[in-house]
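Quick heads-up: it's one chain on its own, the form predicted alone, in structure tokens.
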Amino acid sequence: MKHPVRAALAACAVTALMAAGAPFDAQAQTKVGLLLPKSSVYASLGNEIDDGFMIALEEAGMAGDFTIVREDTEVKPQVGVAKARKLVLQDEVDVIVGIVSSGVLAAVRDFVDGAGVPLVVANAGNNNATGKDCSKYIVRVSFSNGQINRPMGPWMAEQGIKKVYTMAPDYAAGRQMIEAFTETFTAAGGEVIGGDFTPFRKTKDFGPYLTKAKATNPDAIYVFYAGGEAISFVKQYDSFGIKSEIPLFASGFLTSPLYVNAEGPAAVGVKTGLHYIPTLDTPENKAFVEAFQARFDRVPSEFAVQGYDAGRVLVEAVKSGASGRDAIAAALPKVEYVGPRGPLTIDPATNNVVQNIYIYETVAEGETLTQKLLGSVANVQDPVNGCAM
């Protein structure tokens, strides 16, 4: 059944376009090959983006203007590569949207630049992949690594921090983040005094390490973990007296709506930075929430949102009149518009996401844990990093 204000929006996107008689052709169809984990751990992510890509699609009423082919990487390189292969050569699409793995983006990248296919990335982060590995056919909608951290070095100087502790698990993601929160940290006059990179997939028991941060005396801790070692990880830290004596400050993966609920309590009063909260006062994000709500029955995460920009800035682009890989490649950079997570364009220097980063606490409302927000950045964007498009 269609929800009511997904048909409206539908309606009115159709009639919009017959009145400018825009060049789109609503016989017109696009292939997209969707990869992403359907299996692993990352699962829950891949199905989050799917959503929210599809709610794009019927939002501007041309669901049925795309071919689907969806294919599982399995968070494995060699599985994503092997997918991306049988998308653009068996199956023929026009342009790839997905991944979520850093890992798999790496690997598929000389592919799809090699065979001139549109890619939309709709999760990994990696800096590389938008600068010195950059490629015109290769448009990033989510995040960079850089980008989410940076912010939030300033931002905690101002509040008085002076002696940070940081924690990441021990892989490129990890490594990136805390090296950009770093950066900006200690320019802005703070001091590093330790910190931990933790065995990746792992580590189960953080007290060593606890411990370890609790023993410097720090004013906070600043940390990057995903997923479940999240939930793990914000757990013992509330577990093991920490949170009672030292704050707890974090990329906003560490409390991301899609999995705070299993944090609980623990999770209540972390501050984090992210591009996107569900809580966002807009009316963008308002109309958003209540359609991914009346279909999903759950609250969109910062996934569900990076797979309904994936889907927005590929409606607009086919919209434009952009046909085929190399036009449609040529239009994506171009999308700009206002959508959930606010302001969003595409720097043409690097092809990355161009948006406001969001610094907020969890906070506890009855038996509800949900975002307050604290303060924004607007419009961060990426240093080149070495990109030559």
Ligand code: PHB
Contents of the next structure:
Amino acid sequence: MKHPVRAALAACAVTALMAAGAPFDAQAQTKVGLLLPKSSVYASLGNEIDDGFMIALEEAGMAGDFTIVREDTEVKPQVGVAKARKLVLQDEVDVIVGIVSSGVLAAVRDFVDGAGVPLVVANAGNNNATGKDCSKYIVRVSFSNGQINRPMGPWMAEQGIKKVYTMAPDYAAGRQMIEAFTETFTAAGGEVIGGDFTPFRKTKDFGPYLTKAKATNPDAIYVFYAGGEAISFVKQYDSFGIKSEIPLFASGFLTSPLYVNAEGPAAVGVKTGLHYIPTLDTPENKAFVEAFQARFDRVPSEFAVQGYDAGRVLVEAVKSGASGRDAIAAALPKVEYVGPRGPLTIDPATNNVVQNIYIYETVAEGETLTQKLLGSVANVQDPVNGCAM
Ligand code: PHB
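Having seen the form predicted alone, can you show the form predicted in complex with this ligand?
Now the complete complex, all chains and molecules, led by this one.
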């Protein structure tokens, strides 16, 4: 089925060009490969990033300046590489936008770097992509896995939590998120007394892991799960009776507004850290939430904002006169503005975004679940992590 908004945008763009009497000039277009999961555990994340991306082009009145080719990574590294090759070699895109999984990003990195095609990372947090494997062609507007989790260590220690058990899916993102939390939590005097990495994309029953975690008698459990796995985990945490005994903390994707309503009351009281929540009380965020809600009839999540910011940095780069792969790659990291999540800049030493991290609690407000801001850490910036560009 055709996406109604995308179809409408495309129709508007063509009508506007015809009304202006302009010939349809393919050369004036920037060709974008949107490389996102449209199936498997992160499909909803991919669709949300896509929607946010389209809002940025439309807001700028530039939907007609971009040709978009969409490919599904299926959250599989080798599929991601095959699709990236197709976008570059067959479709000849000027820029790739997207990638949700850290595993897919690791697999695609050498190809985009070698081909000299700019990649705007709109989710995947793999630290290495803006660390030891950084590239002048890779710019990340989403987050790094370390950046999201580091602030939670000292914050939880301040709440008097001493012993924590951790859980995450067994792939690069899960390992890096838990590693970052463990580092700062132990530096703040806490102790990680055990943990599990669950088979990624395959674990349906978290029961055995939760039983094991409970037996260690921790003060809290800290996890990273996202998408379909987050929904299953949060529901099972409640239904196995652990929620009433051991508080749950996480990186904020666990209770993303994208799927928190599917988790339902089980998500209430979970405390997490993230780079965006839709309840931020700023004029930039209010305008974005209003525009997104008017278009899609739902509250935007962090994934929508990542898509929006990927679109916006690209729009700004093109507006600055950049055309073609090298010029776009050079212009992208120079873009900065205050957006829905707050100030957004790109660190020239790594090409990773510098941004605020918000600590929030999922609370019930009438029939709906929403995000209550508990604290924030301004301008969180990654160490250079071996990046030499
Ligand atoms: C990742 O694989 O880097 C990843 C996936 C989903 C998230 C966050 C990070 O929500």
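Under this definition, the rigid core comprises the largest set of C-alpha atoms superposing within 1.5 Å between the forms. Just so it is clear, the structure is predicted and the values come from calculations on it, not from any experiment. Numbering follows the first chain given and starts at 1.
A displacement of less than 2 angstroms separates the C-alpha positions of N356 between these two forms, with the rigid core held in common.
In the core-superposed comparison between these two forms, the C-alpha atom of V41 has shifted by at least 2 angstroms.
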